[in-house]
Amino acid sequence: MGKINNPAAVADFANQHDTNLAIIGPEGPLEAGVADALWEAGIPCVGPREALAQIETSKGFTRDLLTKYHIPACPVYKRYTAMEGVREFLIELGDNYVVKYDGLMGGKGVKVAGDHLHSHDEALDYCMELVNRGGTFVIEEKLIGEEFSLMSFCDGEHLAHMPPVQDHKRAYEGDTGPNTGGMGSYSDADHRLPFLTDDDISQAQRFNEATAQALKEEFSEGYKGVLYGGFIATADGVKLIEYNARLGDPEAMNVLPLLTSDFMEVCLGMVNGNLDAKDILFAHQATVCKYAVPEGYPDSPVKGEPIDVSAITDMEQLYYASVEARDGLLYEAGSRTVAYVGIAQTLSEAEAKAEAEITSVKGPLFHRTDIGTSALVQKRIDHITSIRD
């Protein structure tokens, strides 16, 4: 088929293969309205319609929606279609600002002060680049704290929350280097994270619930699919960084293996509107996911080199990503290559398992050895404690 962003092509393919349920993974088809086409073809779909998918595809829409419905999860922000007023707002924010392209750019549309932009002049140049491209953008206050993800199954009315997860975007040890699609992530056995309070998690859950209700009021139609909240715990409580309209990578690899309920029943509950949170259960185990990525990733990754996974002792939790299979061998395709998820009763045991297995993958690869370790987790605890104190 090959045309996953073409609604008519996807609907035709689904009909030809007598599909009775579709699950949309990437954001591109959601933005293109593939869910709309599937529903109109009589095929139930896990994944929101195009209008509701704006919760991911438009940063400005999301900020305005939360503001309109009095959901207190937003930083100070403004939307722009031209350069008028940009310099003044940057001066108001000082050094704590973020510029976000108002659309999908494969994770490359967000520029953060101090990380990507080192002066107001650089920020203005980036804003002008977006304007010249015909794009709109959002400038908002840079939030300081500890990030975490909370994903929820939604059936248009009811939500069932998954355990929270912390992802690690930076390429190198100690959270240094360029941002990536995610080098790994972890969740804890008590369905908390060591640096979060119960109130932090409850607040994030309430934000997801309120946002789903706001979408229903806005469009007179419920959100059916996974609502992924990218949150940050700050000195002023939990705030929203962004929403995704789908399962997160790598976070899904942490939580779905813990799902003890039937995943197909969960999906049917989402599309049929009869999701029951009390029937959706997750095992109380810790998980640590670590990605092996090509040398040079993300800026100039090695491509086309063979890798060997034969030394993995437990293949069940090995996940293939950017690989090509040719003549019985696996080759790096240039992005994150394979991931391994360690699952155990404690975080330290899960980390040790993930580390041992991902280390056994041979090839021109590297991974972050520190994800899920006691030392890195303690840094998170110390950081949020210092912020809140």
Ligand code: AMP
The other form holds:
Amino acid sequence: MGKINNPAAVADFANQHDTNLAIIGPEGPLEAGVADALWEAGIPCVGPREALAQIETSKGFTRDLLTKYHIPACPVYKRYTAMEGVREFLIELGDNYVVKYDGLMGGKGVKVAGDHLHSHDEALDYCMELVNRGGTFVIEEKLIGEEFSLMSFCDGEHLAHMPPVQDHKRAYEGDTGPNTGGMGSYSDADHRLPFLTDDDISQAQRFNEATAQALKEEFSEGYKGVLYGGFIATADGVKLIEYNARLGDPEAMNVLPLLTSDFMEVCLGMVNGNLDAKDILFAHQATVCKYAVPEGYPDSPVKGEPIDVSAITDMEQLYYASVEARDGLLYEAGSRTVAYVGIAQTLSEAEAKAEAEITSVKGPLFHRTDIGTSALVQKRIDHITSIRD
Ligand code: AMP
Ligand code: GLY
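Requested next: the structure of the form predicted together with the named molecule (the form predicted alone having been shown above).
Now the complete complex, all chains and molecules, led by this one.
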């Protein structure tokens, strides 16, 4: 236990248990080279090798890769290891800039103008902090639009796209409060999202395809795993915010329950290099996922308090996250606690289901009641309409 970031330990464990397929969930083991160790031990692995996982672990690498292969998904950006030129580039960007630590920081390394940084001086202080820590960073243009996630199964050559999903990063109702790991998400029955055009979706799909191809050319080896594009639909079309080298949380809970094909077959397709998109089907249903999180989350979450899920009527779509089971009871472990996914013909029915079930979980918790409601979805549509007019 506790050694998931140790490649040799994971490969040994897998060997001792006659493993014939491994699926890596989080980014830590990908960055540590666990996929490399598993393949070397003869165990096929869903999840890219360390070098290809840079698509998530280094924001600068990703921006440079897309630029080199002429994939027009990036905002204006520059990479830095020291303070030279930082002030000048901030002046060039004016009020619309984002500073990103160039490595994994659990979603906390990104600071956006207007949200987390309120002046060039504050931005310079943050850059200085990163330099003092020995870090490198990226400064880029702040994009204005609506974010969505498009995940694709990838076998090194072929891709099969999942339905797009919209996550909600802010802790409180109406997209206010601090950023979180994601408070909830939704997907629609038609495998589109109400605020996107068909063009937006195919653009995002083409970016994932081009990026997988670029990775293959760059490393003479294909990317095997889930390629997760975090996109934003802007006035100038779709742009890339970031890539992840894994399934999204909560996005996976929206789309995997809709997969009508055998998940094992999909995984074997990825490792064997014979994925066929036409065999990978998703039910045409709407999904709304809501997380219940500890009071005080994310800044000062309560911990160790008991929760009670016994009033949930349909346990099938209840997902445990940061919980501890002790003596037959469940306790909050300090991060996002449990999620519930409502699945129905329409978004509003799916939302009503998720809301009723997650509300029935007892304990010092809260969730966002607005995720998936028609009012919030309409706000997204109005926003994109206003910037595209
Ligand atoms: P990341 O860790 O790169 O996903 O960034 C976290 C969040 O910061 C994203 O979900 C966006 O809301 C925001 N963000 C990152 N890059 C940009 C950008 N270039 N423009 C606007 N918002 C951004
Ligand atoms: N939903 C964001 C992530 O999984 O990183």
